[in-house]
Amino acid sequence: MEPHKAESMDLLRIEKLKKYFPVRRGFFQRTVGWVRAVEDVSLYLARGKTLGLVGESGCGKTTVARMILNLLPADGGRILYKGNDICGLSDKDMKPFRKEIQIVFQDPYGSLNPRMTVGQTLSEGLRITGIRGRTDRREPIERLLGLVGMAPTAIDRYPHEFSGGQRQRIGIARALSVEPALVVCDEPVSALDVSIQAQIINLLKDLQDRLGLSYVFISHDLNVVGYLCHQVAVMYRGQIMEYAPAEKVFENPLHPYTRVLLAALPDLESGKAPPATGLESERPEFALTPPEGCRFRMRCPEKHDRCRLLNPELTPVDDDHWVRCWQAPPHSTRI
């Protein structure tokens, strides 16, 4: 089973999607083995609102982000954008697209040309929406730059005279140069400071209910995730463990691993650090060849019996969340 709503409302659906990597060794790099990237993810993203990504460092987050831009090439599951299926396609046939699903990327410095003004920057983009002469560009940069929160004397300026966080707001305002209604967001606070943090997502949440964005956003940080999203989806090694509204996730959260997670969250009012949590070191042949049953089960605190023979299900415990669990309790109306 996988997660479902009425395909009306989804702008972005994502049905068991699939990447593997080949492990290549030897003088004549032989393919040894594959990487389970990613496998069997579903997903779904309804207008309007924001689907958070998380989980550790290589459990597939950027790999399920950069097949969405249709950057990597799936190898299995569909990707439909406002229903039409994007997986597979050519440059030429994803071009109508590309306008409509932007990024803003981790890095703020890395992600813009240094050899070009915040105004060439942006005028790349307007390009795009039909507006030629330079003349006309000048009044719509500034719009974007009032949009995000820069003076217009930014325009002339080039990247390496902005801050971290005013690099990221130029980014963002790259994005939006082309009106997109999916903004694919890959760890956007993640490389600046903590205040500098809380004022880039205050912004996200501003244009998104200014303009109506939607929001893929990938993130490690839960409390930002907490703030943000409206829908949240915990991975592991590829796969979803738990997935469900924020509130239901942060209220009551049914897989261990995200209770994990959750216990590592430092506590924000009295600045202590979080307790121990036991939690074993991951172990990186499992990249290569996961563990029988289920994938966390070798770090997993709660195991079982059960959970050495098959890896369970992402199977609904009620009408909107869904876990990976064996001792996870059965579908009901109510938790």
Second form
Amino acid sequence: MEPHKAESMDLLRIEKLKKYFPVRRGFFQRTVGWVRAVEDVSLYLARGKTLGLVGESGCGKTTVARMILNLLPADGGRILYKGNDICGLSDKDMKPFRKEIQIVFQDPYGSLNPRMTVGQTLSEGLRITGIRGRTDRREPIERLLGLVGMAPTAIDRYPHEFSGGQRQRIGIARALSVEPALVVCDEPVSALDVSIQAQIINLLKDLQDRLGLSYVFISHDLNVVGYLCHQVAVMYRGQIMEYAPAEKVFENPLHPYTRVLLAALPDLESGKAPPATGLESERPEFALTPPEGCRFRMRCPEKHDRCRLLNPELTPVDDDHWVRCWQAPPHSTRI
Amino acid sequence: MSPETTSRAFGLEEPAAPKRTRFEEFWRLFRRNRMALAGLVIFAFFFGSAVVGWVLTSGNRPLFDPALVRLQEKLRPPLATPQATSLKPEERPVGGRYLFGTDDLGRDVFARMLQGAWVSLTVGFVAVGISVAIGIFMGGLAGFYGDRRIRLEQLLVTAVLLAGASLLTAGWRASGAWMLVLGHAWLFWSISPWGIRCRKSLPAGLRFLRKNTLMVDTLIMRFVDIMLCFPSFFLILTVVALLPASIYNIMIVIGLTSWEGTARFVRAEFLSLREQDFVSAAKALGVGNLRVIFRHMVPNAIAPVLVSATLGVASAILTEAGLSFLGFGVPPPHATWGNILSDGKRFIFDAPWLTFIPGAAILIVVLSFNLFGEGLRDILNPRLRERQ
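Based on the form predicted on its own presented above, generate the structure block for the form predicted together with the partner chain.
Shown next: the complete complex, the earlier chain at its head.
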């Protein structure tokens, strides 16, 4: 079952995406097992909206992002962009989609070429769009810098002369240089300190309003996601646990994992630290081959016998609210 | 505050650090490293004298003639004035003195040193140029395309071509030529559209030809390991003994046997750069592979290569001097530091300057390159900077 209906508005539609990484050991590098990094991930994103992808470290968020950009080949499933399957396209066939889908990286230090000036970095994208000649590029580069709130004097400077927040703006400008419709933001603010985070988030929101961008916004910070996203998907160990509009996830979380995540948020008004969740830390041996049954059951506060035997499907509890849990209430219209 | 005004207000601030170009920054650090600076100065002096020496010792009537024999003036010490009155005016040394003395044939050692400087310089730079070019190519191939696998048919075609070439050089002309023709025909067939179509629907019996074998990385890096097993000086000696003696052969042979270190450096740098976000970003923008390699990866991988190249120049000069000393180097009428040294060793007690002067020159130049190279390494590797 798909967690969404066919809709003419959708820009990106991911169906049953799968990625397994081989674990190799020994002299001959034999494959001894598989890390099931992403399994059965289905999502969709409407034009001009933001899809939040939330989850702890190592749950497969970044793997999904890299597969959307075809930087990493998928092992199964489909990624439909404007109705075209872009999974496993060759470099040549992917070319027209490169301009449409862009990425903003987490680490503002590693994401800019240290040997290129800001102008040269932004020219790379302009060259792709067919603007030749140095003088022709100057004006669009200055416009791009203005768009992300940087002074045009930045053009001849090198990345090491800028702070983390400024570099992230340059990274955003580079993504925008080919005029994309979809920008995948892979934890764009996690490496920045809190005051700068707010600026970048506001910049992203502002750009969405002005340019009609769609975002896949990856984060582990629920506050940020709640502020920015229209839809939220909560991931755990490579699977989607809950998928719903942002307000439903925050006001009516149905999956125990989502509830635990929300309970762990510090409450700013009362000033109290969140209560201990009682969530056990992960057992590393299960990272390789998750046990049968629900992937969250080892840490789930509400686990049942059934959870050990069978992995629940992502099922609708409402028209736009999907949960992967045996405890979830059934779809109201089906009763 | 609206989002726009916030971003404007915070974003327009200027970075506080003074603006320095990459070169100014480099020069500032370099000047503080005395040893490296001394190395650079000596290198500049050596470079200058080699170029000047080349101009002054070549041509029909050179100012300093390294080949002019004055038997009556043999083994004169440095700074000696010519004694024989029988010298023709054009045979008298420039400035009226033999600056570095004369050798057993009465040739001016200063003129011969000047000529030899040019040989050392060109051998050092051309050999290192060749080795760096091969090293970057092989290392880049292993680092960027290393996880591709070579198909059995590709190995077979290469084997046929190599076997053909070796048969041809070994004297079996007809069979060698046939194998070469066969290999080329196979090669061109497999890259033609017709061949590509045929190979997609190979019969089951021939399908083993498309089987994947080694990885590109394994092939190149194990070849590097094998090359490093040979003591390179003896490898060069063997090859030089088989080839006609000429300065170009020496350069090429030294270049062909010293690229392994560069290849390893470049491969290691490429492996780490390939995973960097800015390379992913370039790929996501749709930048082509070649542009990613040459615009984004090579400039970031070049620093250790530059260092090893500088050190490589020193070892190439030393190797050439060693070969000349053993008599396998540049053929005799032409002077090199190595063969001046070699000629002088018979007179080491009567005329010590004949061995000391070229020996000291080799020592100083090699030392200057090593100091310069190590200074470069300290500056280009920020982790070593704090030690100074």
